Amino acid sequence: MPIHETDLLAIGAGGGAYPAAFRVAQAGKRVVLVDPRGAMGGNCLYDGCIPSKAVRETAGLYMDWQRFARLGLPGNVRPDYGAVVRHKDAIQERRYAQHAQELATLSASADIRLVCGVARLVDPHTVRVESSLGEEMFRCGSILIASGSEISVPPVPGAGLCLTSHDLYRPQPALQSLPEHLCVIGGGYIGLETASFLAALGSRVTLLQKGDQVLNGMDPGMVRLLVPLLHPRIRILTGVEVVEIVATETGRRVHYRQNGQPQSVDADAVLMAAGRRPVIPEGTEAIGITTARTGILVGPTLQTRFPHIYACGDANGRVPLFHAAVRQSLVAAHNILGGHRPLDQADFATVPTTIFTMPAAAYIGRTPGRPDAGPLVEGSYAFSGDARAQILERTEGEIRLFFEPGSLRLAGAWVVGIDAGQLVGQIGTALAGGMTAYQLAAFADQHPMASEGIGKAARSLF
């Protein structure tokens, strides 16, 4: 079997892979991307953030319609979930075409190609790729592992009767009609977001959470503010141990224990949202790369024990978010082009994170609920007094900013409510720039926009 020479082989074609691949190819290097779907976009586009947010935004429009029904809009409008799904599918199709065009444009002037196949590490410089066309061997100057993550399904009897986020959000998904009653197992961001979307569109939702808090590991103060603001059609049960899922004549029945007492809930469908786990390519551990339950072990340079082998995005599990993967991918590209010297580093601690519930919650940096938070000075701004929030009748929630004592340098923040996902990005820019409460307070942000609340939260300290 002939061995092909390449400067970089990327395992995966999502946010952790293609930014590096493009940057390295633009520098005149030979690049190969290997992905089992043979398309760019990764989990985010296939069954993750893009399709789920397409559903969310349509649900948000429906909620706005209901909110302003007093203005004379018809109040008995019912959403067509099939049309929502078709809109989601169209967005995915459009973005796949966009990525394909980007690759075609670059490949016209650079040595880069995408192979539809499965990659396996043979040794620290050799990768075997199996595809429908057979096997190929590649001798690689650098290897970038960006193989993403997959759905984790716990060994609960009857788990195969459940839907997963893949069934809801992939192109042409399994769920094509709105369930009257949905049971969600798992109170992480995927379960809570999906509960919000479908409740907004008309479903009743029962969410079963194993621990005492949904969004486990996130700031308890933020979660305590968020949960009461969720749609009243969502019922959250905590401290639950799911025992079994069984089929009934009309749907599914979930047997569980709460406070030691056996109970059950009947639903039209059950969503298993117990989390995701990294996909580790075959051969990774065999060649001596260290892995853990959370993923491949890397530091800020994204290098494994082999300086020429990098792991980015969900594969390393440090910050399993698309935008974090993109930044990591570029860090890897810079270090590859620098001869594997640490020319660039990823900052894992200050990546903005948004939970796209309705309303949303977002956070960044150090907040009081973190074990390593240390002493912090807090400023706040309630959306009840915000002009934009009042105009849109979405006055729930607030901005909380956290500063280092003495210097009042911004250390972190969380936002619950209107425009949370936008605001945390603006706050993140200030955090990355080392801004203080004085500087934030002095900035004249636009009126009437929710972002002016950032300066007002800072001014609450003075």
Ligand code: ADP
The other form holds:
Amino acid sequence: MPIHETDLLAIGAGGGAYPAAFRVAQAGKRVVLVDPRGAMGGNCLYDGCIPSKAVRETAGLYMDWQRFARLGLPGNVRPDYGAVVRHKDAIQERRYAQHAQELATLSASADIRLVCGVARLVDPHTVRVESSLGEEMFRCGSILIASGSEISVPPVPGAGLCLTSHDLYRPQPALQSLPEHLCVIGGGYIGLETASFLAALGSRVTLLQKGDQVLNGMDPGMVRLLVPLLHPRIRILTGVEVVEIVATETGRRVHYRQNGQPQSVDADAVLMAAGRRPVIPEGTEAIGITTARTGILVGPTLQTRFPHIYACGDANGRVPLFHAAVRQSLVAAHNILGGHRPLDQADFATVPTTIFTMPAAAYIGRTPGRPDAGPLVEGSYAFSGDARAQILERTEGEIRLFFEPGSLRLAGAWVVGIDAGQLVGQIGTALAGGMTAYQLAAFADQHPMASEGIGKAARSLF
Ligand code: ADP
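Structure of the form predicted in complex with adenosine-5'-diphosphate (previous: the form predicted on its own):
And the full complex, kicking off with our chain again.
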């Protein structure tokens, strides 16, 4: 078997891989990307952020319609879920085409190619790729592991009867019509978001959560504000241990225990949303790379214990979000081009995170309910007084900013309510720039946009 020489081989072609691949190729190096999908975009585009948000935004439009029915809009029209799915599929198709075009454009002037196959590590410099065309071996100057994550299904009897986020969001998904009653197992962000979208479109949802709070691990203050604002068609049961899922004539029955008491719920469909786990390519541990349950161990330079082997994105489990993977990928590229010296470092602590429920909740940095938050000074602003929120009749929720005592330097924030994802991005820029409450208070943001509330929250301190 011939051995190809390459400067960089990326395992995966998602957010953790292609930004580095492009940058390193643009610097004149030979680059190979390997992904069994034979396309760029990873899980984010295939069955993650993009398709789920395509569904979310149509559900949001439908809610707006209903809220403004008195203006003569058709408030009572039932949504056509098939049309929602077709919109989602079209967005995915469009973005796959866009990525293919980006790769074609770059490969006209740079040495980069995408191999459709599965990669495994043979030794610290050799990768074997298996594809429908056979096997290829690569001798690599650097290796970037960005193999992402996969759905983890707990060993509950009947779990195979459940849908997963893959069945809802992949192109031409299994779910093509709206279930009248959906049972969701798992109160993490995927379960809660999907519950919100389908409830907004008309489903009744029963969500079963193991612990005593949904969005476990997130700031309890933020979660306490969010939960009562979720759609009234969502019923959340906590302290639940799912025992078994069985098929019935009309759908599924989920048997569970709550406070030790056996109970059951009937639904048309069940979504298993009990978590994701990192995908570790074969051979990773055998060649001596250290992995944990959470992923491949790396520090802020994204290097494993081999300076020329990097792990970015969900595969390292540090911050399993697409935008975090992209930043990590660029950090890896800079360090690869710098001869594996620590030229650039990722900051895992200040990544903006949004739970795209309806309304959304978003946070960044240090917030008081999180471990090791330390002392913080708080400024807040409620959307009940906000002009844009009033115009759109979405006055629920608030902005909370958290500052270092003394310096009043911004340390973190959370936002629940209108435009939360956008606002936390803007707050994140201020945080990255080291801004203080004084500077935020002095910035005259646009009226009437929800971002005015950031300055108002800062001004609440003075
Ligand atoms: P991240 O955002 O962390 O980079 P993604 O989910 O976007 O993660 O992308 C990971 C990609 O890696 C997926 O497209 C998946 O098919 C691919 N992948 C997983 N395991 C392998 C492997 N052994 N060889 C090549 N590609 C892989």
